[in-house]
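The chain below stands alone and is given as structure tokens, in the form predicted alone.
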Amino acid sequence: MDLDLYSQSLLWAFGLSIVFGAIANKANFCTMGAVSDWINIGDHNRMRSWLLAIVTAIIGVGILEYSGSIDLSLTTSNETSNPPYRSANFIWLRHLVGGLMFGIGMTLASGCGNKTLVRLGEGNMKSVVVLTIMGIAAWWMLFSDFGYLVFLQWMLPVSIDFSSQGIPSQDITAVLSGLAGIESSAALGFAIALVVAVPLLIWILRAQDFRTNLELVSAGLVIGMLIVIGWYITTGPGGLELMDELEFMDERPFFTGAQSLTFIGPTGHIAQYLKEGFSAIFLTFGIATVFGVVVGSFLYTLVFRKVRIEWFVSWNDFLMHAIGALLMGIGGVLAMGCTIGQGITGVSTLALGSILTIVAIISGSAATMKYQYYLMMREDD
């Protein structure tokens, strides 16, 4: 029997997390590791990997709508692309503040979503602490008033509404068009995704001893490019396709429309799949790739015996750790995304949101090592 396209787009959900858990599990893809890299020791190499990852989904979905073979505005009557990276109301102030909450957070909790994911995965156990922490305050965000009462109501007002300036959408080109009384074309925003990532990928090739690690280039690349069909998946014809069969349900499935890989809504959406009683209205696209990751990521782990069970050493690591969780699911939510649903995903739309969130989670975890390398120097006096 032929499965439904919904189902199918599931599908391909699951199947390209699983890559990217296997391939997350073997390079060690973390981003709070390659600050931490960077941070404390100098080395780059793991910063260039996951900058090869947005500059592959920056050149591919480039390529994608200059082509015509994608559409990222894909919705149906009541619903745009899931999280709205291209969101024509630019509320700055949620990106800087999540991003910082999400970068102090994963820094706590000793990785981001997807890492929190692949950990899980290889047996660690205080991954199941912080997955069902983060996904708690993820529900609280999305399913309920908590985020609006206590974040957007004073947020939303100092927002920068581009509609209002007859500009559509918040991307890069879109908005440099508007400003220069231009038309907006694809052909232009294909030479700014490369004016955008030539550079970018002129400095990660600059160093040889990253041209050189094999596992670390192959890992930015596929990972970009996993993002890149997942884009396919739900904007290429496939898409244009399941959002005409979504018209005509009368139930329609939860957070559909344009989106690819991301971590931390997801995880308040399985909160939510569980307290409908496995509804399949509610078994979202995300949920899908949350477990392909951990299903990707313990494939790997069982091929290569790489099993790592762990547990807190003391309470104050898992109040550091569920402190972590929390920040993270708030954080992510109101920021739209993670390092990944955000730093590479959104980022691949240029949508400005998305560069100004992961500049601000960056920043989060670069100033929250400082202060713990602070703290433990004090501790040595």
Contents of the next structure:
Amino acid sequence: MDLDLYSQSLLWAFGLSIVFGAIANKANFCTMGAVSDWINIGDHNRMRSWLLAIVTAIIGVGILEYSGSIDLSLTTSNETSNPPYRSANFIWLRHLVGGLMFGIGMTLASGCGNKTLVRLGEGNMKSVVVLTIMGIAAWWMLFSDFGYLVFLQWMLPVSIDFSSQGIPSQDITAVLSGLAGIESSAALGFAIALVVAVPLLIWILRAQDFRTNLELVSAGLVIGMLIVIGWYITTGPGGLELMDELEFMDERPFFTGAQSLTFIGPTGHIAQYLKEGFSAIFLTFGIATVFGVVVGSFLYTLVFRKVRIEWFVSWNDFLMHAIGALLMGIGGVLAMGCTIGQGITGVSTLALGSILTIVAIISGSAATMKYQYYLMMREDD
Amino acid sequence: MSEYTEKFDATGLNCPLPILRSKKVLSSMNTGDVLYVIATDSGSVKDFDAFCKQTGNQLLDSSEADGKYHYYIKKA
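Given the form predicted alone, corresponding form predicted together with the partner chain:
Time for the whole complex; same chain goes first.
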């Protein structure tokens, strides 16, 4: 059974994502919603929940890396990671521009990639349109020259290549130790993870309202842990064994290697999987996560809510969602991840690009909401 | 609940539009007036609860009937 270990990793991805989809549905876990609560209402609870997921993932990954249970050095190369969060070449413009595009897009499309999948599981048919356009746009970026010609060819010349300074990775530990001229180590990495995570955790838990909200607290903790488990599956002992096995396969599956949960690139994988007539080598870890979230959300809806079929209320509603989906598909791949893929999975590696992406996503989303409200206030009733 | 000053139908709209548009309607209303909102977004239940807690407006009633969510908000 050549694909045995690979099949196991797909099943793990599917299983983890079912849990993710059900929890995200139950707790209304949504980054765009978190930004909206903050900007439009002044409520920080969902933002704290999302940050708790990030902190949990940072600490979890820190512990696993410190103990030698996972090998995140794989994430420095495109050959061994999907995507290479810790690449030594820090193409900062891709994260800035891609993140802004994604933030604007997710606001116009009523939620990020993950939320689109959760809504689909609830019966929202708008999500089918968003998913389709997002998938085609992501496919352009991943499987054609579009991304290079339109973006990367002018972004690459201004990138910061840390390897020219002898720094092998763009994660905070490697960069700081490289610049300070001291040797990077697992202990230093864990210490820096704590320096980043603990102040955030203190801020998160300062609010009594949040501390007593079991639903949001547990959503943040569990989602953060799911991301850590995803890393363990692909970069732990089983993941490394799988990568060794893949080396000897005649037909190596696409987009293997170090990764955890992410949702935009995988929508492009689905487009390729369909284009290739369901060829098994195009059935990726990411595709399993996409379907898992939809199934998890659907199961939760089936048991605890009513399936609610929704469609666009106007052409303008359709147009806004279509533009949003396009921006998310292009921006998400350009930035190498979404609010989950970069926001939690990427940030857990403490890569500079992941941190810049998430700041750009929040900024793009917040600015779009402010502009939407400004336009509304100027509308004639 | 059946008495209200203004009605806003957010049927089919998803986050953040029900909140943004309700904010706009409320901004033109007087203190003590009641806004009746109808929505279909399942996330709107928690959104309107948080919105009222943060803004000081009073959520007089929140219910679900006929596949829709109904909110009565008294402007503070």
